[in-house]
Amino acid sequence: MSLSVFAVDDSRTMREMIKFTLLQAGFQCHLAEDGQHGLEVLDSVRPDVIITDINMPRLDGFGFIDATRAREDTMSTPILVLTTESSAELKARAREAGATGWIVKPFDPDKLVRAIHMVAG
C-alpha cells in the first residue's frame, strides 16, 4: 500500500516539485495552495504525512498546524514544515504547535522522501 502525502505551498512551482517527487517514490499525492485550503481538503483526504509551508496567505503553517492538530482525525498525523525559514525560533515554535519535523528549501528530493519514510513509521 502506497502512502498517502498531502503538501500545502503557495507556491505553484513548489507543490509542483513536491507532486512531481512523490510520485516518483511511489506516494500517493494531494496539494493545497495555502493553510486555510489545506483545512478545506483534509475534510476529504486522510493523509498519512502532512508537509506544510510555514509563510503563506490566508492562514499560515502555524495556523494550519494548530488546527490541523485540533482535529480528532489529524492529531497524530506526522506534520513535516519544508520552508525557506531556517532559523531555531522558527523551528522552536513550530515543534511547539506540533510539527514532526523540519526540512529547509531548497530540498533534496531523497532526503524529502526519506524524511516521510522515517515519520510515517
Given for the second form:
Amino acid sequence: MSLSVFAVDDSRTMREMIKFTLLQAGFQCHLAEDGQHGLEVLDSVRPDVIITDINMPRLDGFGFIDATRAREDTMSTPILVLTTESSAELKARAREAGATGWIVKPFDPDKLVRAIHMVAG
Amino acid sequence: MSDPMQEIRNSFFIECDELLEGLQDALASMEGGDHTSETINVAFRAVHSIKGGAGAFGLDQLVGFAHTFETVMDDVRSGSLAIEEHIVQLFFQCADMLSDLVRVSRDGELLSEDEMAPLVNQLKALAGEDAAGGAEPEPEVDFQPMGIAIDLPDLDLPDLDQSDDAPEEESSAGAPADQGEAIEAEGADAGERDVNDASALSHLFEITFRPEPELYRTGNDPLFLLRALEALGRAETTCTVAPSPDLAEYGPNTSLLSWKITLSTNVDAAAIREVFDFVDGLCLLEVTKLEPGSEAEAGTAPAQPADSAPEPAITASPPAEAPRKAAPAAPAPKPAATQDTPPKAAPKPEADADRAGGPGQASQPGATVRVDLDRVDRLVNLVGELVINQAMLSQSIAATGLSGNSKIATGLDEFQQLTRDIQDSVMMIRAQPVKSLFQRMGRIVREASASVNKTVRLRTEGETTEIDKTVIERLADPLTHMIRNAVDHGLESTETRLAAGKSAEGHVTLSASHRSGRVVIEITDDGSGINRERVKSIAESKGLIAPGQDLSETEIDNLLFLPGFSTAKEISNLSGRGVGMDVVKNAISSLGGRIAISSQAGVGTTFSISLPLTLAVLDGMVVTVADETLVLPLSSVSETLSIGPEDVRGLGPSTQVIRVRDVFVPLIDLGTELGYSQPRSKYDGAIVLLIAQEDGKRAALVVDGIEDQRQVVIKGLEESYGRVPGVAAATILGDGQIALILDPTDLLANASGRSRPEPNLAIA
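Output block for the form predicted in complex with the partner chain, input the form predicted on its own:
Everything in the complex follows now, all chains and molecules, and the chain you saw is the first one.
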C-alpha cells in the first residue's frame, strides 16, 4: 500500500503543488488549510507522513506539531516542515516542537519525495 | 485536462488576487489603528504566500520584491519596527507594486527595475536600519533551497519501494515501523548492486551513530537513516544494544541502540553527514575516514564487537531485523493501537482520498467553487430562454380561457415562481461584492493625492454589496475617473482646507448600498463643493449655454456632464487627460445606470450612481402605444395615472403639462415622440406614466394602455443596430413578439423642444 501523506498549508497554490507532487509519486494525499483544520482532519485520517507549513492562520505550524505530538496516534508520525524560511532558529523551534525534518520552499518535487521516503521508508 | 502545472499556475494567480485583497484589508485596518498581531500577521502571510507560490513558478522578480517587502514586514511583526503612519503608507505602495508585479508576471513579463527601485530602496533602508541593530545577515540566502538529506544518484527509490511493498503487503502492515521486515531483502539487494561496481568504491568510512531519545521524539526512525546510508555504497552494520534499564525507566523514546557502520562508497564525508541532516544534534555521530586499502580490515570490523562496547552486539548482515525484534521499544514508539488499526483503517484512505481535492473548502466558512464565467453565462442565457418560454406558455394558457383555480393555472403560478427563483439564483452567481473594485480605488486615491500633494483618506462603506460581475468590471474606469476628479478638483489644497477650518486631511468616501432593487454607489468628497458661478461662466464661454441663461443649481451641476466641459484651471496631469464627465456618464448609461450630483458649497460633493443589479433581466412595465407594444423599466415609473378631461393644460403653442397634485409636469406623448402616431387632439382615456429622473425632474409619458408588469429578458440591440436614442434594448414577449425596451431618461433628454424648453441641458 502506498504511503499516505498529509499536507497542511494555508496557500491553496502550495496545497495544489504538493498534492500534484504526491499523487505523481504514487502517494495518497490528504490536505488541510491550517493547523486547526489539520488537527480536525487527523481525527479521520492516519497518515504515514505529515507535511506542514509554519506560518498559518488560526493555528501555526509550531502549534500544530505540538498538538500532533501530544496525540497518541500521531506522537511518532514523521513530520516534515515545509517552509520558505530556513534559519537555524526556525529549525530549532520546529525541532523543539517535535518536527522530524524540514524542506525549504520552493521545493524540488524530487527532493520532497526523497525526504518523505527518508523519514517513512 | 490541460497541463496540470498550468492549471496550478492559473490558480496561483487567482489566489494572489485574494491574498492581495486580504493584504489591502489588513493594511487598511493597520491604517485605522488596528495594530494587533493577528492583523499584522494576515498582511505578512499574504506577502509570504505570494512569495512562496511565485518561487514555485520561478517568478524571480516577484519573489525578490515579495521577499524584500516581507523582510520589513517581519520587522514590524516582531516589533523591532514601529508601525507609524509613513510605514503603513509605504506598505500600501508596496502592496500596489506587488499587485503590479503579479499582473505582469501573469503575462510572463517583468517590471522595469527603475520603476521598482525607489520602493525597494526604501524597504531596504528600513530593513538595513534594523539590521544594524539586530544583525540579520542572511535574508538573501534565506531563500536558497537547502539540501535534503539524500540527494544521491545511487538511491533508486522505485526499487526501494517495490522491495518494501512486497513483504509489507503480506504482513498487511502499514505502519512504517513494520517495514523493518523488508530490510533483509533490501540489504541483500543493495549488496548485490554494490558488488557489481565494487571496484569503483574508493572511500572507506567508519560511522558511529547513537540516537538520543530526542531523535525518537521528533519522529525520526534510525532504520531509514541506515537504509539511506546503505544506498550510498556497501555497508557493514553492527548494532549494539545497551543493557536494559529498570522497567520503571523505560519510555517510548528510550534509546538503547547504537550502530557502527563501515561504508565503502564513492561519496565524501559531507554527503554522509547529509544523511543525518534531520537528526543533527539529536544523536552522537562520528564519521571517520579510514585509510584506503584497509577494506579487508573493514570487512572484519563487524567481527570485533568488543571495540565499541562490552554489551552484546548483533552482527548485521541483515542489519536491522534483529535489533527491531530485540528492542521493540526503541525504534518503534508506536502505541499498540497502531498495530491493530491498519486492517480496519485500510479502506478509509480511499474514502478520504475523494475529499483530498479540497477537504478544507467544504468545512470553512466562505467556501467557494471556481467556475468558468462562460459556463455561468451559458446558464444565464438558458434561464433567460426559460423565462421567455414560461411567459409564452402562460400567455397561451391564458388565451384558452381557463379559470384561475384550475390545476393548470395553479401549476403555472408555481412554475412562474420557480422560474423567477431560479433566475434570481443564477443571477446571484454572477454577482460579486464591490469590495475588489473599491480596493482598487484605494490605490487611485493614493496615487492621485501624491501627485497633487494633498493628504487624502479614502473611506469605503458597504463593500459587501453585490452586483453583477460585468457591471463591476465596466465600472472600474468611470469610478477611477470620478475618484481622481474628487481628489483633484473636489478637495481643496491643504492650505485652503486649514484656512477654512477643516482638517488638513481630505476625505473621499466610496459607498455602495442596495436601494429599491438597484445598487447605488456614491462618491463623496468633503471639499468645497461645486463652484456654480464658475461652472456657469465656463459653460457660457464654451458656448454650451446661452449667456445669462437662468439655470437651477441642479441644472448647473449637470453641465459638468456635457461633452467638452472641464473646470480645471489648467489641465493637471491627473484628471485632465481627455476624459470628461460626459464619458463617465455614457459609461454609466450603457450599464443601465444613472448618475446624479448633489453639492453643497463648503461641505462637499456627492456623485450618486444608481445601477441595475443585473444586465440580463429587467422588471418591466409593458405598455401599448399606437398598437405597438413597448417595455419601460419598472424602476423608472414612479406612478401611473389616467387622465381626466381637466388635467391637461396648454403651455405655449406646443407644450402641454399635466397637473399632478398641484405640480405641473410636462407631458410627452410617447406615440408622437417615437413617430408612431400624430399628436392627439384630446388626452381623455389615455394613461400617464410619471417618470422620476435621477436629477429630481419629472415627466409624464402618455401611453394608450398598460398591459402587464413582468420580468423581461434583455436582448441587446447595439451590436446589430448601434445605439438607438431612447431605446435601451429589446425583449421577446410571451407571444413571441419582439418589443423595444425604452430608456426613459434618454428618451426625455432627446424629447423635442416642445416639452423641454432647455434642450441644451439635456444630457446626451
